[in-house]
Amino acid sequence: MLHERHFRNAANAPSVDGMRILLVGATGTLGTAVHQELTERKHDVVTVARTGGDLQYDVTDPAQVADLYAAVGQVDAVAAAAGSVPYKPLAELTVADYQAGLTGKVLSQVALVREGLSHVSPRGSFTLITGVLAREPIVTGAAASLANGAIEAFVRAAAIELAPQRINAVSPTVFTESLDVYGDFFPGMKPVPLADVVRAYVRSIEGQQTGQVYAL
């Protein structure tokens, strides 16, 4: 009966083959990563960025993430690769900065979400990006600790609402190809190489995970 059960569940799960995917943040050293990755598993993959891709939105401005979807249409799943925060000592962050951080990564990836809920098919996903200073701070990163708590907050909040559509995060440490430029940002931290953080961006994308936090 367990058996059966597994065989028939698996049967219900939606198709990975082909899914088109609307990828943000797409020319970056992670979207560009994750894009070879999707396009090797023969997947759609529309790339957004403000500069570059196959369509060009600055996703920071609300307007222009409806415009975006209004562009694209109907997708199986939004994965975001970007996010801009500043880095400064604490005690010059101002509430300029700290609205910076939350409006280039909070409130940017919370509009992909707002805006996509109707443009994402009923059982497909949001990915979004973090990193590990939501849960290893370093000096001045509390802008950026701020805004990556406030995401995997969110993720977990929103996936107990979405459902079927699923919502989950990747939250890296410094990548291994990264080491030479920002290495001295993050002493002591264990890198990680990009190849495992694309893989979590294919198992939060052809999985059945949500309000998951992927932590590598």
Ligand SMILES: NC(=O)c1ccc[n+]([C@@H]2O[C@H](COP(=O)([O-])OP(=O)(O)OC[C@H]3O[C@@H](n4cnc5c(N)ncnc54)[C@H](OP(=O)(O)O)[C@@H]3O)[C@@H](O)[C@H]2O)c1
The other form holds:
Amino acid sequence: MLHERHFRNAANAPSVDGMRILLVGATGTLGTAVHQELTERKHDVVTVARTGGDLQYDVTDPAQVADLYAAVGQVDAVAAAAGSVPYKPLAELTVADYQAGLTGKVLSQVALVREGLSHVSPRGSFTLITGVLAREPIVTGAAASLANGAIEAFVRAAAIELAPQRINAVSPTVFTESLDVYGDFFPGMKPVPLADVVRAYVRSIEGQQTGQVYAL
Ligand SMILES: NC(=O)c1ccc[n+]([C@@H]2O[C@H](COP(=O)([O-])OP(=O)(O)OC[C@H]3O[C@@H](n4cnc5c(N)ncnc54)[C@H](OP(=O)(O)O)[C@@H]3O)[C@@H](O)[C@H]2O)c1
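Condition change, the form predicted on its own to the form predicted in complex with the named molecule:
After this comes the whole thing, all chains and molecules, with the earlier chain placed first.
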């Protein structure tokens, strides 16, 4: 009969106790919920945002991402909960808008991985944020769909070269808690409670999966 200790002693299973975790976007709707859960699970969370958190850095600037890791040192996991993209009708989206979306959501998170390679522990993880628009289009969402799809493709590609470090993406639909603000953009789509989104971060950070896109 299997006993709990058999699971605890599973081959190569790293300890999930007290990880040191860098959380970017930690003061937002999603980041606050992720921060609370990771703290309750006894992890040591270093929080980052442009204007709040423990450390203030703008992750759209690659030099600031390098400075951030230099300040933080070694971590067991990096979790991103920041990323902005312009929403406009297709005919109004300019080159600058697409560039803003790529900078704000894609290259910022790619920089966290690129600069983080030497700062994340050997079996540590990266968890990136994307969203439902990678698979379900909405009107005004072309730049966001482009950005989210790019991150998800990047995660699958990076995973095969990162091992034994790991990388996953969390790809939620609109949060139940954000319906007041964004609900009109997602007509007929079922919202997801933040608690479920947070669970996907925990699955990515404390589990052993890699190359996964958690579609919620
Ligand atoms: N809300 C939803 O329903 C929903 C659904 C699916 C996916 N998502 C995705 O989830 C992510 C977070 O959404 P949210 O609603 O939680 O956003 P939010 O409430 O606006 O929070 C964004 C967080 O990121 C920080 N931040 C923004 N730009 C930054 C930068 N360049 N460098 C460092 N920190 C930065 C913000 O703080 P500062 O302003 O102080 O920097 C804040 O802590 C976004 O990528 C969004 O697309 C959201």
